[in-house]
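Have a look below at one chain only, the form predicted on its own, in structure tokens format.
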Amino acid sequence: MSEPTFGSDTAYRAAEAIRRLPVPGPWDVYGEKIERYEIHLNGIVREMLRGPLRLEGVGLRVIRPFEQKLGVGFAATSDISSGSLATAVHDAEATARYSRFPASKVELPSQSPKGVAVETVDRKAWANPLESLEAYVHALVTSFEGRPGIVPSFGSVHLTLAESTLANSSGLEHRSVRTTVDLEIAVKAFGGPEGRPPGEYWVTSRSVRLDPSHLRQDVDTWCQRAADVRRAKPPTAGEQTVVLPPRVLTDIIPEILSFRLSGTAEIRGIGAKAGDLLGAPAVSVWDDGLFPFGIGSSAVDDEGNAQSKRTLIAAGKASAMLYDVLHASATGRTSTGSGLRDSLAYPEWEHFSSQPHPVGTTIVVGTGDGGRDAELAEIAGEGIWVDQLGYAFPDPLSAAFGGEIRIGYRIHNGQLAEPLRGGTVGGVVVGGLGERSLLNSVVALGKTPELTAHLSCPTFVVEKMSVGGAD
């Protein structure tokens, strides 16, 4: 099946103009043509419709040798006229004269790999973006009907359609498309004779498709969580067994592992080495650039190199790292197809304004034999089931994280008990030799994976995690 298209040739036109100037290689130019649609809610009332918002732009990178190192210059513009592109070239060249990267040379790919297919787009949403978005929001709003005392206080759904083109001085030309859906909604529970303040449960998610098929079930869960917040109490402090589902781990694992297992960390001297013990024997981790409907998936990366499935941790031991062309050259490796213009921490709806760097796509943690949720609670025995952290504050440099428990549940005698709120959970994802960490403290992994933004993983049962609480 052929890919949908705007018919964009943004990078190709820019590359032709750059060749006419002329500009010596190596250089590459990344172009995007984007449409964005947004619906904002005030309660269940549609407050605002925005779109289509249209944006077209290019990012130009030039690479220049300088005293056994490389000068890397970059400039971006949403004006692709010849005059604006000439200014971008001037600015990129000027930056390259003052930047230094610890590599002596770089080779950009000359042709895109053939025969690689990966699903990156919601075809129905691409064909009828506004109708698809309105149908999704209608399904979302109607899922709240008939729930006395529980309402969405606000919300928004954003649908972005993007077509990317890439060209470079080696003759490569490549085109790709993607769709992205961003959902944010706050669910508020109030009322009742007990006089407690309202409880609120916030939902944020990022995905490739507008899929309303699970909305009714999801809203059931959100409403129950909001009601539970009203009667929740702080947890007990101390080291405890903690259960972490994928929706919590997605704010912890991808950003930290994507950095610590990359060429960026390696040239800073803090990257893992092959064979380093990073996790329990049950823990294996991949970065899968071809994961179906993964946010970071694509046939090639943003430098034109082939994406693949890369083993990062095998049975608890570091196996491989992520490289773009620059970091691969600096470390004597080859690119792993990990040169992307995305950010796991601060994702933008446009990518052309950022340079490529080594970053993860979909971090995949292998499943285990811990069973489903009820069986994982039995394994935990006594502890805390964390349903949501306010924010985990992942720090790639230290590999540390920690956040407030917005809603969780005490585990008593292997079953979920009363709701908890407040207190904190934290630690490090990967640590030094002998240091306790999230990955090396895993005692069980669930059998069912869930895709949440840049992470596909099962639920974790982790022993002796640090919990701050009422005492």
The other form holds:
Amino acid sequence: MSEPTFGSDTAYRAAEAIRRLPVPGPWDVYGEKIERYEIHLNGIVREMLRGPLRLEGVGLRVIRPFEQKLGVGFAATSDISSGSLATAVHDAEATARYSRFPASKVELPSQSPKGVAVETVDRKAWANPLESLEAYVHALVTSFEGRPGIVPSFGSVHLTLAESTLANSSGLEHRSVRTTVDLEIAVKAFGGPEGRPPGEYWVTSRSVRLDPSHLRQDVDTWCQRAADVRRAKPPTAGEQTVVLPPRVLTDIIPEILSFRLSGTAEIRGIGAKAGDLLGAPAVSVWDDGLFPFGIGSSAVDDEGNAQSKRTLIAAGKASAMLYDVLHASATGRTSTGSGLRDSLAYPEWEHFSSQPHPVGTTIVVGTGDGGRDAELAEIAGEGIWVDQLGYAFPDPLSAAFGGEIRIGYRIHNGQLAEPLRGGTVGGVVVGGLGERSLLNSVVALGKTPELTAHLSCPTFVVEKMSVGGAD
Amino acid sequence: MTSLRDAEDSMAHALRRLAPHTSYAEVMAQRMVGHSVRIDKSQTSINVEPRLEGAVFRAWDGDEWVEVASSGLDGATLNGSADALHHRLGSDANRTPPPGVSATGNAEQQTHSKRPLESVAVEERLAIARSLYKLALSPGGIDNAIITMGSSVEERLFLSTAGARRWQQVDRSRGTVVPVAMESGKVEYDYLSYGSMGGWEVLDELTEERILETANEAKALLKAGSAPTGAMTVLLDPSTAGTFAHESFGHGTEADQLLRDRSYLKPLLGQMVGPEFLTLVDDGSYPGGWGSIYFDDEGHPAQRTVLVDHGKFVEVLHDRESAAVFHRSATGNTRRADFLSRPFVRMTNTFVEPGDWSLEELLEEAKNGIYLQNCTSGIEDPLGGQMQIKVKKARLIRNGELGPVGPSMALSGKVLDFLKGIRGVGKADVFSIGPGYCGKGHTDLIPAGTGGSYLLSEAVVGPA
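Now show me the form predicted together with its partner chain; what you just gave was the form predicted on its own.
Zooming out: every chain and molecule, the one shown earlier first.
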């Protein structure tokens, strides 16, 4: 089946203009044509319809040798007229004169790999974006019907269609498409005889497809959590066994591992080295750029190199790192197809305004033999099942994370007990020598993986995590 | 195009195409340019910030707002957006006017920077960054230092079918120094950051004394013990107090959330929520504030709004719609992150007004507790009224004396309990407004200033 397309040629047109100037290599140009639709809700009422929101632009990179190093210049613009492109070339060349990267040469790919097919698009949504979005929002809103004392109070669904084109001085031309769905919804539980203040469960998610098939089940869970918030109490303070499901780990693991296990960290002397002990023996981690319907999945990265599945941690030990062409050159390696323009921390719906750098795609953590949720609670015995943190704010530099428990459950005698809210949970994902960390304190991994944004992983049972709470 | 005003005729023409089909329409065009420098031990990057420009059209459809936006400011693109919006409008979009009062009249405002973006050559920017880098490494024991300096110029032009015209140009600059220390695989850092409305002169605040102190703290953090946990007396530094004012309290005063019944503060309007010496303010007109603007994205002028006046919760922040419902005036707080983002009620510079306690007096009052410094993040809970604020470092207070630096920590608890527990507010001599970015929910980041002086209260703390 052929890929959907806008038929855009943004980068190719820019490349033609660059060749005419002419501009010596190496250079590459990444173009995007994007269309977005948004529906914003106030309760179950549509508050605002937005779209089409259209954005087209290019990011131009030039790479120049200077005194055994490379000058890397970059300029991006949403004005793709010939005059503006000439300005972008001028800006890129000017910044290249002053920028310095610790590599002496770089090779850009001349052709993209053939025969690699990756699912990155919701084809139905691409064909009829507004109708598909409206149908999804209708399914979402009707999933709240018949639930007294429960309403969505704030929310929106965004559907983004993006076509990117890539061209470079080696002759590469590559086109790819993606769809992205961003859901944000706050579910409020209120009323009732008990006179308690309302409770809220605030959900955000990012995926490739508008898939309403799980909505009713998801809404069941969200409503239960919102109701539980109303009767939740703070946890007790101290070191405890904590269970972290994928929806919590997705805000913690990808950003820290995809930095610490990258060429970016390596050239600064803070990257892990092959064989370094980073986690418990049960912990194995991959970066899978070909993960079906994964955010960031594609046949090639944003520099034109083939994506693949890379082993980052094998049985607790660091195995491989993520490189784009520049960091690969600086460390004497080859690109792992990890040169992406997206940011895990602050994902934007456009990528052309950023330079490529080593970034993880879908981080996959291997499953374990801890069983399903009930068995994992049994393994924990006593502790806390964290369902949602305010936000973990992972810090790639120090590898620290932590946040307030917005909703969780006490685990007592191996079973989920009363709901918890307030207090904090935190630590480091990977630590220094002898330092306790999230990955080296894992005592069990669930048997079922779940894909949430950039992470596919099972639920973790982690011992001796530090919990701030009531005394 | 040298100024956004060059596109004004085309914008006005496109708006006139819409006028017959709706009771109200507006267009906001944006253009942004900027330069930044980033250096550390391995890399020097000079960046020309993306040249993004485009416009968003908004029209009232009788019972909801409809928007269409596009990059590009040529006549054909603008007309295309206006026509696309026309096609989205129902046949009765003229039936009712939009809620609230439309801005009218013509006004222009711009930042007058002492050292504007274009006046400082690349070589000079690099020289400044290198000197900061050397300073950060000078105490020894620092493995790396990350220096970032950036300056941007943003223009916005707003036109409406009600006859409003607003042009503004806002210059902002920011600099950050992050000394990094390492030992046995452990990585720690501290940071110094300063940013405000203005040009490169803003970076003069990154002084030698402050940089050396930050570098020494980074080294000390390597040796920091574990974080204390539990409920205790907390003393917030100005950056943390500002984040409390913004994230924990301020988001609950955005009136669009009150209209959704999504604010724990709604039933408390008009009531005492804190001690009489506590005053909280949002001020988009604060001179030089990082979050300052001249006009909001509905054309209303930025203003100072006292939210809590001597302990009493007296006002919330309005857009035209909420102002109409609450029978108030728009407060100049309707902001779009950019021309592709929708407008929301947003904060500008949100801060705790200074009090009259010195640091020594506050420490003595605290007696035992913890001093939280260098805020790194916060997140709102507008309905639940919980708070989460994280800091890069903390110091135990024992018998009124500060101990050695400790690790990053998170503060949590109920905002209203925290407010009621406030025992002291620091003096104006340490008052500052710091640079940050605020999301509405998890998207739409805008520059938002947060500030204050010291704040003494009670909260739960734990690791972060």
